[in-house]
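Here you get one chain, nothing else, as structure tokens; it is the form predicted on its own.
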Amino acid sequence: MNLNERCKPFADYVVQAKACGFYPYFRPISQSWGTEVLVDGRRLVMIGSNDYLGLAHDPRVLEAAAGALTRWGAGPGGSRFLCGNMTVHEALEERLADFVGMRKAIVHTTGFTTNVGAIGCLLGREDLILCDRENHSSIFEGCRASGARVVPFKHNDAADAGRKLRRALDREFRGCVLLITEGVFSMSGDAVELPEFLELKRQFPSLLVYLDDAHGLGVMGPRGRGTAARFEATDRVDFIMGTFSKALASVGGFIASDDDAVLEYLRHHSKPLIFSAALPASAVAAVQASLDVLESEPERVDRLRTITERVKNGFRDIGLRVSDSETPIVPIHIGSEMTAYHFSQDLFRHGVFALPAVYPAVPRGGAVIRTAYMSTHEARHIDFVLEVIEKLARKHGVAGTAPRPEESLDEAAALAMAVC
């Protein structure tokens, strides 16, 4: 089978989905105001963005990015390892470490490459990784890159992680054991039961805990300092990873730790860090300015929580299933992938931008419409969104009932339309 023959069935499913009018992804946004976007000449309310604090359009953030663009240019000219390292990178690393309560941090070009680079270079074939089944794809790619033995455990279930760890260890095991979980899970909006996982360190003193807080940074904890701070447990977490493409209104990622030697090793062995161009100075400056705003206006975090609580109460009134999580990610549970596609298209037609998440982004048969909220959403936005969702929930039969079972859908078709 040649390459075209291998790829063509997948491509045909995408073409078919577009022809049938329910392909929802890669919509071209021609202009954005943050809480609203322009698509095909229509202005829609955006409830699918990760710009949780609404800082991507803040004048102070834009001004900082423009100033750095003038001083350092549009691109870094190389990797940080060779010729792209700048003083702004190092200043941001110091600030991030302080912000999350760690000694040092290392900045990468994206959150994805942070996970792939860190996990991939710190663990090896003699090691063991315990991994939540619903962790982000970048974490699993990092696990594969490491060559370590990967043991998945039930989502957010520390007891299952403990059972798996006991079975995996034997007297001959001499490697490292790393438990990886997200602080806030990107599709479900679940917050990790962190204290329960940290209790495992009492039973297994050599266990290391790696917290991917991409969706928790700027959202969770006092003044948005993250999930570990939320539980006053920073000193018991070994690694905190975060990204800038959510609450910090930019792009990039970092990993922080109190272990100087490990981070020095990582700085010289993370392949994505060494072999990728450095983060542009304008993106770094945007992160710094976002941190400035967050620290001077912590009420943004409080407002975000107020908005999220209002949405959740509205969903409950409609009859939708809502978790008790305090995160700004509030999925609409659908079940059927086809229903999720049609629901999303109806949202778009009614002026709301929110996309479906299907397998493998969520468990098979557990399709959702992923909605997420910003501290800059106004009451009129939320009023409008709730009105539209109530109407469509009745139309598609997802209010007041369990999610519909999954229809028979070819796996290739599901993959063709899956959120990665």
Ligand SMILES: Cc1ncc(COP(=O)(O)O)c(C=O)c1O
Given for the second form:
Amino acid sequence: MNLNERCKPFADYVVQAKACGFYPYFRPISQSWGTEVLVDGRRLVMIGSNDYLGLAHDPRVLEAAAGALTRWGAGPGGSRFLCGNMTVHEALEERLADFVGMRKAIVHTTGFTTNVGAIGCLLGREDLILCDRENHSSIFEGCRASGARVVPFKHNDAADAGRKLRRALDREFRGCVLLITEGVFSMSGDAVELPEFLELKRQFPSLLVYLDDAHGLGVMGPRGRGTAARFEATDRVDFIMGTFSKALASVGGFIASDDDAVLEYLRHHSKPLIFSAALPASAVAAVQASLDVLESEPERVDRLRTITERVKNGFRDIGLRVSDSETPIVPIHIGSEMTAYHFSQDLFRHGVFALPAVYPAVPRGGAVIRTAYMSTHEARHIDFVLEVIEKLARKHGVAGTAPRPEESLDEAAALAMAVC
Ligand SMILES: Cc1ncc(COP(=O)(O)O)c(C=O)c1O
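Okay, that's the form predicted on its own, but what's the structure of the form predicted in complex with the ligand?
Below is the entire complex, every chain and molecule, led by the chain shown above.
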């Protein structure tokens, strides 16, 4: 089978899905005001964004980015390793290390490449990685790049991780063991049971813990300092990884640790850091300005929690299943992937921008509409969103029912079903 024959069935599904009006992805936004966006000439309320603190449009952030653009130019001209390293990168690294409570940090061009580069270069074939089943794709790609043995454990289940680790260590094992979890899971909004995972370090003193806090920074913990700070456990976490593409209103990523030698090794071996262009100065300046705003206006974090609580109460009143976690990610549990596509399409029709998450972004048969909130959402936005969701939950038979389990679907089949 040639490459075209291999890809064509999927491409045909996409064409069909678009023709039937059920294709929800890659929607071109022609203008954004943060909480509202313009799509095909219609203004929609955005409840899909990770700009949790609403800083992507803050005038102070825009001004900082514009200033850096003029001083350093639009592009970096090369990788940090060669000619793209700027004083702003190093200043940001110091600030981030201080922000998360670690000795050092290394900035990469995206969060995705941070995970791929860091995990990929620090671990090798002789090592073992324990990985939450619902970890982000960039983590699994990093694991794959490392060549280490990967042992997935049940989502957010430290006891299962411990059992798996015990079993793996029974053999003649000499390598390093890294446990990777997220602070806030991007699709479910679940917050990690961090103390339970850190307990494993008592039984396995050589265990290293890697926390991807992409969705926890700026959101969780005192003054938004993240998940480790929330549990006062920073000194027991070995690596904190974060992104700038969520609450910090920019793009980019970083990894922080107290271990100078390990970070120095990483700085010279992370492939995306050496072989991919540096983060532009304007993006770096936007992160610095976002941190300034976060430090001077910590009430933004409280406001985000208040808004999220209001949404969760609204969901409960409608009869939707809601978790107890205090994160701003509040999925509408649908179950059936086809229903999720229809639901999302109806949301668009009613003026709300939120997308379905289907396998492999969520477990098979566990489709959700991922909704996420911003500290800049106004009461009128939330009133409107709840009104629309109530109407659609009734229409699609979602309210008051547990998600229906469904046969496994691959991505192409899921789209095909949506077309029918
Ligand atoms: C948990 C997690 N880690 C890493 C990433 C990658 O971050 P970025 O968008 O900065 O590449 C994401 C992005 O969605 C994420 O959710």
